[in-house]
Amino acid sequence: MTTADVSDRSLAQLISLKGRRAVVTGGGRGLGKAIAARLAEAGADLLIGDLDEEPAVSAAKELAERHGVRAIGAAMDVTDAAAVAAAADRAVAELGGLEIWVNNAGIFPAVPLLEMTEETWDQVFAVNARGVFVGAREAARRMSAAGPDGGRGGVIVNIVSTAGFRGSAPGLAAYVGSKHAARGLTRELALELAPMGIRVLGVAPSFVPTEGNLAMAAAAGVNLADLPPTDLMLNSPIGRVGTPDDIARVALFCASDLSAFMTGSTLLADGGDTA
């Protein structure tokens, strides 16, 4: 199966996701919710998965009312393969198919290497790397024309990080390692899934203040609001800190036919900060 030549389509047609069905992991808040919002605005029906079901259900209700799409909120632990498969099955059963999957869920505990336990290392990789693998596998099984329901291809978008291109900060060895793994998976999955009509792209954000980032800092006893941007490595040539919607717009580009001739790439969404 090959992807279509979309050169004759209008800009509105290229960005439209009307008639497509998407799953966003970790979509109850932060980057995931912003991504889900842009996909819904473009017309996609959604299943929003989150470890905490309540914000996923709330986000789904909000987006359905705002954009007139079908949206489901569901509990989803990306470290549990059965739970991921169940969410994928639910998207197909209740939305009618699956063409877009966004692997957004991630964790980033800051623990100095000499103090890091194997359990912490394994948990970070279970979410940030194995979660990408499991999500992509379950998405591809349903998108593939060879799948049990005869899918029609699709797009998998992996939210990586600038940490997938370089070292990040002390205490983030597991995070940096897992994000390099996610970036590598993006390239390999693109190669393996291309014959099935499935594109795979990565988006690599720099630091963006979200509920998760703020909670992580608070747990470490740091109030980000009290620190100048230079202390957080937040300066960029663009001159401001990124917002969740800055990343969501890049994810929308990846999910839409605007990027129809792209696969295997990881797009830096970092304000030019990554050398």
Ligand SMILES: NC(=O)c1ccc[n+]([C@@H]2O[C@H](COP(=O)([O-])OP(=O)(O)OC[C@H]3O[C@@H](n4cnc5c(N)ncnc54)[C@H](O)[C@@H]3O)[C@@H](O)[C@H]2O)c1
Second form
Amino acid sequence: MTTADVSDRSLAQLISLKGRRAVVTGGGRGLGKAIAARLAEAGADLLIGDLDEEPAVSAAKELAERHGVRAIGAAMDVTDAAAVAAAADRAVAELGGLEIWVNNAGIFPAVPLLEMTEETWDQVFAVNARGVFVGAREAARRMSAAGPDGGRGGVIVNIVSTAGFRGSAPGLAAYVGSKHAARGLTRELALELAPMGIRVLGVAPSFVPTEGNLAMAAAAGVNLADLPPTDLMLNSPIGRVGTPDDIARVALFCASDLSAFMTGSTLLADGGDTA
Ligand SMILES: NC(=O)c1ccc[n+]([C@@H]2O[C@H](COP(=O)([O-])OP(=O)(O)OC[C@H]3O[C@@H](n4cnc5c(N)ncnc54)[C@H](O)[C@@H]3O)[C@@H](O)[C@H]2O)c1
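Now the other one: the form predicted together with the named molecule, given that the block above is the form predicted alone.
Complete assembly follows, chain above in first position.
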């Protein structure tokens, strides 16, 4: 059980995910790929799901070769509950169970409020908020059903954002609303799933250059690579831009027994930006 007292275990035992099975949504690139890499390094077998199948399959192949874990890459749209359930079933059938689920898939279109359509709003919420609910539900159904003693529990990690704590930039009303929803869900699901031995934690990154937000900036005519780091870091006291691995290490902490006494929190991984 991941919620048991683990005080007598060594650090190496606490951080090890050997024998655990994880699903990472949106894991074909960006933060999800970096998270999948740290989970695999810690020994977890993985299913990497992504809207885009090819990067998920190649990320899985790369991690299986590098870390000697079993890894599956699969097409999965988190707005399609049947597809999420199918991916969860595949993880259980092919990896033998499910103990870790990372709700990472997210979108962040920038549209000024006066021009934002209901369709854009709904799509952002379908991925960033309803996708977290559906992922958590499908994960919890399988975590609580696993094992001869009625379940060995598990951990759900939601990739939120500093936009779940405060307003962000103009154009991100749907994104900020959806990330506040994801943070709220993290608290509520923690309460509801604790009796099943399932912990729920959030990780809230500040700006990290990834394929997704570089493309978004480029679409808005901004080449982030040309901006001085100070512009990118806004108020960050740490004074450097975050990397995907900065976020992945916090996600690994959440997924591992190092955080066994934590549930319901969303951890800021933001270089102090929100301090
Ligand atoms: N990069 C940042 O600065 C930053 C900051 C705070 C929070 N986040 C959050 O981190 C998460 C990952 O962001 P990223 O920067 O790596 O983005 P990214 O666009 O680089 O990668 C996101 C991945 O999710 C996949 N995806 C998109 N919609 C999907 C869907 N419906 N179903 C399944 N997969 C889908 C994409 O194909 C892509 O592979 C998001 O939830 C985002 O909101 C990112």
